[in-house]
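First comes one chain, alone, set out as structure tokens in the form predicted on its own.
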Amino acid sequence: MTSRRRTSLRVGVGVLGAMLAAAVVGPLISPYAFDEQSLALIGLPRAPSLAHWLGTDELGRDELTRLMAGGRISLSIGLAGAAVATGFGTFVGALAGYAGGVVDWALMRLTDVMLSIPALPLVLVVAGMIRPTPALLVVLIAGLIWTPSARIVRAQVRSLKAADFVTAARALGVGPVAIVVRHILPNAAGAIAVSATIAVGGAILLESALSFLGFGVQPPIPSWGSLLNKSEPWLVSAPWLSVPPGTLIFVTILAVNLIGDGLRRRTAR
């Protein structure tokens, strides 16, 4: 591995991991709650302090706890979405190419369908109409976001079938099932968690759009892109409620689009 990439996956993954842990640890060695109001402070929002490192929101909120409690949320949703989706995109892909014929036809023209949906508009209906919680955002980012994980593995599965070890287990009586999960899907490992990769990036993002236009996780549990709704009132008087979300949204896309450079170049030796 060339040293370029080696630094792609390493500030990847050390951001990505100090984003977790910042997420899982911070809520808990905080001296406030996530929605802990202080009556003193209610009115305007009040700018950074030694008391509260980025100020506290019109609620009397401490805002540094509520990013790190939001990223438990955002991060929690988009890996989860992202997880799902590259499973079933992993599924749905290794019967398409390994089958061939009628069912590879017939899944790749549901690929399509997916593909041509706008993806926010419909989960906005949706959850429009249902109430969402974690669980229901988690099955719809997903359900929106599996199909490049599908057509990246049936390239794959497409590319591997043909090869001399998928022969040779043929020969032996080995069945199609064994063939794809024991000896395909472990040599389409980098695709995949590549596809995986993209995958987390739309699921971060989808989540952020959802939760900016109000068909998020409700109040109020937070989550980066609820905090970035909540500010647009005070973009100009108040600009330490809106750039740290945004930050740390455009912080951990970027830090999983390295993460994913990466994983490609060292999948392409």
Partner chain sequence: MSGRVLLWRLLAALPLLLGISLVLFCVIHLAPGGPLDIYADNPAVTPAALARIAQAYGLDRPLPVQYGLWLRAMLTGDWGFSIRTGRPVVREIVERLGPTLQLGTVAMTIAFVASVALGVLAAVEEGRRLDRAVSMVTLVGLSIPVFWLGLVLQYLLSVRLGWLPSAGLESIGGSSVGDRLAHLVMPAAVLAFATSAGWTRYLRAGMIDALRQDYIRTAYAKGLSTRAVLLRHALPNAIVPAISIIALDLASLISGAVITEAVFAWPGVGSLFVESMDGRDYPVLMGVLMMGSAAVILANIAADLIQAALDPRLRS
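Condition change, the form predicted on its own to the form predicted in complex with the partner chain:
This part shows the chain on its own.
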């Protein structure tokens, strides 16, 4: 088991790291800009060639460059969305768990409400109304996926609240905020890390689904989901446009899930 746990963690981190590196470095060393159109190639998508390794789209733009630039958007929205969601969820969960009483009741009913509304339709409606920028998309996605981490943190805080070391800290005069931040949350770090990892996968999937349906990242900014959306009419005549973005979304989420599985096995013991 130990070796398998390490393998899935290593493979996941390696693949995700490679994706990040390609997204950060790729657009810098590419001879093309992501929105640069080659006037000679406008009209129809062109198949991969030496000059354009993954071909060009119907507007004469280099597909490989667009994929790497799209990776920047998709990965940053995924990571930032998960970070905001986990941060907010941790805050809500810690507040509810430590304060208890009416505060706990109100916050948990709020998460019940959020968990009962079908997620994708709700985010579609909001995204359709405000035509979000990438930054707003992060907020929107985080607003949907913070509930699991809130519940996990609340459960951890409630069970640790009565622990001896917390009582000792309280007896020493440590304030409630310091108790939660310095004494309780570090002990919940494993569980928070697992839920953060799941949130990264969820955020990337939500962004790509929104963009695929045309309500996420708006042109000319590329993301993997919007590249897939734009390639749909060319599925038959130019499959080189639709295979790569879908593969990248799939492989990235696979890597994130591998990391999550590895972390979960590590914290489960």
